[in-house]
Amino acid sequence: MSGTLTIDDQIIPFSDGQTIIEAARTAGVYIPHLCHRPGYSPHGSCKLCTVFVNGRQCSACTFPAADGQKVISTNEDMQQDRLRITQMLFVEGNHFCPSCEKSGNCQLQGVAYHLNMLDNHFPHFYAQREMDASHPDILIDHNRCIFCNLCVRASRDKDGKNVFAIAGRGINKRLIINSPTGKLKDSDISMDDCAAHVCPTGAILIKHTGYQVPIGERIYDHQPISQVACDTEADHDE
């Protein structure tokens, strides 16, 4: 089955079991989102993605496109509402952009450029969360977890590890490492693995490969966002 709908007005064709998300980005049309990967299981976490449908809120990464469907994902109010969104993980966070060496790849940043993000609006929560350094070629930051649950599914059903976890609710959830002592260094992750290229953000970085490429270099230097969101062939780099 295959049919159309409109985006924004836009004719949007898609195919039978694409998501309104996959149908507008083969299409070329760019809805923001961070929990949301091609090839990963849909997660609907971070909320960037919602959209209207018929006039009800959805997230298009998880609503199955359908013939004759009305989606609106661009006015004002639900820009804002992202922009919104965006500040708090800044804020909730250690997102310091000029001091992370995943500035320029990180896609919170390429995200927050595109939604034309120039300050926090909240006050920082400067919170304390460990950083685990004891992996010899992996390090996490927990500080800069925005629990999009991408590493989760990425051990899970890339890997056929379940390195990942996320536990507790609200200010108490937290990624945990399913190891004996809770250590990325008792887990079975390597540097191979999906899980520890995934991430959105820059809580999980590969040692020794910091500024390798220069700053100025970096995919979103070259490219906004949306651009390479929209790029079917940079899954990777996406």
Given for the second form:
Amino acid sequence: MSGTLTIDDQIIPFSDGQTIIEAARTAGVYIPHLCHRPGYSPHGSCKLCTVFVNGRQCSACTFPAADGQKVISTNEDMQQDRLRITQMLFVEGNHFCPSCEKSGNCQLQGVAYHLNMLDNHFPHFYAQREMDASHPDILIDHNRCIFCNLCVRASRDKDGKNVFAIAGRGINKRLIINSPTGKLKDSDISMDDCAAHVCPTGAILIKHTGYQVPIGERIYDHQPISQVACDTEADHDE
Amino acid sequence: MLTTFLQKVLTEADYQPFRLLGMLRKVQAQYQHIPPEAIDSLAEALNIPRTQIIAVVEFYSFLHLTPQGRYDILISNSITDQMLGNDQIISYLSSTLNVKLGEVRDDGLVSLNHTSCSGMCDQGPAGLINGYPLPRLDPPKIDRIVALIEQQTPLTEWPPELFHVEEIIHKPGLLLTQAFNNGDALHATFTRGLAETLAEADLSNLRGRGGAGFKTALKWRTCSQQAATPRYVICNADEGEPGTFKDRMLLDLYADQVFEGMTVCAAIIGSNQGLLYLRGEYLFLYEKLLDVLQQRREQGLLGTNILGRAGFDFDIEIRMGAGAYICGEASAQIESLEGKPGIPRTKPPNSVMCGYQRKPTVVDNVETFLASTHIAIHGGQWFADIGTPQSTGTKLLSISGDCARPGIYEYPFGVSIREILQDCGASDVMGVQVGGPSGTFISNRELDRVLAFEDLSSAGSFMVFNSTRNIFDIARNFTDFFAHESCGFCTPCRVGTSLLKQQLHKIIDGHGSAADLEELSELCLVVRNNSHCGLGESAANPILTTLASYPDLYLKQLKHQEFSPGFDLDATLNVARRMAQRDDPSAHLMQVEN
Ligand SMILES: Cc1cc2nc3c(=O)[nH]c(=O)nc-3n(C[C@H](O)[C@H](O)[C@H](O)COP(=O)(O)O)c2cc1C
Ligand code: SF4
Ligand code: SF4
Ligand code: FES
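Hand over the structure of the form predicted together with its partner chain; the form predicted on its own is what we had up.
Then the entire complex follows, led off by the chain already shown.
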């Protein structure tokens, strides 16, 4: 099935099997997202991409595009909800942007800029989370994990390995590593794995490369995420 | 030791990874936890990542990575158990057994913890010991239990009456009073014809009894029209909504009629395999239900060529849950049945097209199958004549809380709340929680509302509160429940339910201002409107509906009652009013009168 749908009054074509977010990106329309990435199987957990489809709330990253669909993606209430959801992610973990190597390249930060987020709004959880610096080349800082599941999908679907999984329930979710010790160094991850590079935040970082690009000259320092997402992410597409 | 035990467990599960939860339940029962070596061995034998096993263990409340006591005691934390004094029960257990709540005693003999509603609100305060029920706990009973534990008497040698769950039916109606002989519904179905029986189900206008109220015949028809095979029939006996225990009673006393409904469904949709998802709390029913299934096989009502019909093969397997309310949600249940954490799937596609093992699947509630059995026998009109046009037939209610006669009641849809309260002997009513925490709280000014999908719908929970009860105890208990049971998949519910809990506690503890109440309302909406599944969508209902019923009580709870003009508190109640379907004067705040 292919045809056209409208997003906020803009008419957009789509092709067979596309989700709303894919159709939007192809047409250069940005719908905020964090757990979605072109070329990866849809997940639908962050809920940043929530849109109205024919009057019902749906995740644009999982909902199939259909002919004649009326999608409302940007109005004041929806941007406000997205802001609150982003703030939830900030207070759930421990995000100290000024001291984070990912600053400027971080999608969580990029989305926060886009939504004009000026404070955290909610009280902090101050979760006790750890670092796993055991691996010689790859660092995990659990404080910055937003449970987007991208590393899980990357390792399973792209690398054929299953290095990562998300365990726990409710607010006690945690990222776990598939190795006898639970440490990254004992897993079979390698530097070339998609999973080592896919993290939208600073939770998975490559060691020995820090600050090669100075702060101020990074991705979202130059361009808003709304533009970056429609241009460069397409390169990762399969 | 462990190796031989695991061999046995694996063999019994036929090395099928989708039976993982059942295997882990056995390991937990034997070793009081899932030892790391068991995780490694199972991962290897089943050829699944060890992380899947860890994720499953961490997801389900009844599985643990660290050892629990050899006698593991869980006390139900349902609001009705709280009202019956579960706190005193816990203190008494704690002091006599010398173990703190949430801990394991140093000698490893006993552990004590809270658990979500254990499905015995009509006979609380209740608990579980190693998964078996302990209803009506009181100090003399606890003394006996403590003595048995200290003597290390195996559970199998304890007096059976300690575990006895009563099935108290105060008001049987259309379904519970029908005469039934095994095979009646199947004979009727075959005699009438499959398409004709589906037409009767259609005519009956039966809607699902598990909560959502989806039309049953439509679900069955859609499933039967799917090209893919095999197709599956799943009976949802997770019954996790606090205050519900009617499915427990049905499986205890009417199991044949439930299994027969599943078999009728199987004939209609063309299925060979059924699954009963039984909540972990109902372990005491497991053996009994296995016997019922065995008898049905012997009677030719299950197995191959059922009732002599060549090619009609169908059997039912029982799989147990392990403490997770979310596994009542149909797609989460399917994930759980596949040996994974119970995380609701993304729709579309829905389970009817792509369910268990990605095949067409009907998931229905226990009571829905019971009703289907009788509709197959008596026809659709017989059922449609009862109730209201949009809500035909009768509904089973599990009544608990402040009333003289808690237990099971069966009513035609359309009955008023007032009549129900009279029947169960409730007086001095302050409010009623219809449909459990995910349902609606109504005040005593709304007792003429009726039980029906078009007004107050309930999957079976009906909790009564009299005027001695504190509205905030209720709202807090329910809000905490959702935070505890959120599966954590999506941001608005994972983080939002914990924020709701914090924000509500702040107000209840007297630290809230008008701005905090407004903040609470706003948060309710973010969680409700953006969550992935029904749990998140209803997690704010306890706050929204108590707020709509008794806004003045919330107001009194605020530290600074004066308002800064920036806040229109009455406007923040709009949402609460809309969802509680109220707009009468008492649902409004007379603001800025001072
Ligand atoms: C959080 C949540 C918990 C649920 N728990 C149950 C349950 O315990 N039993 C049940 O039958 N349905 C439950 N449901 C509804 C099921 O998803 C599903 O609609 C139902 O089993 C379908 O059967 P029915 O059509 O016969 O009602 C729950 C739904 C949600 C969102
Ligand atoms: S580590 Fe990164 S990619 Fe993996 S779940 Fe966390 S935030 Fe997502
Ligand atoms: S709404 Fe809650 S229970 Fe449902 S998927 Fe989201 S986190 Fe899980
Ligand atoms: S991008 Fe759609 S839910 Fe995360």
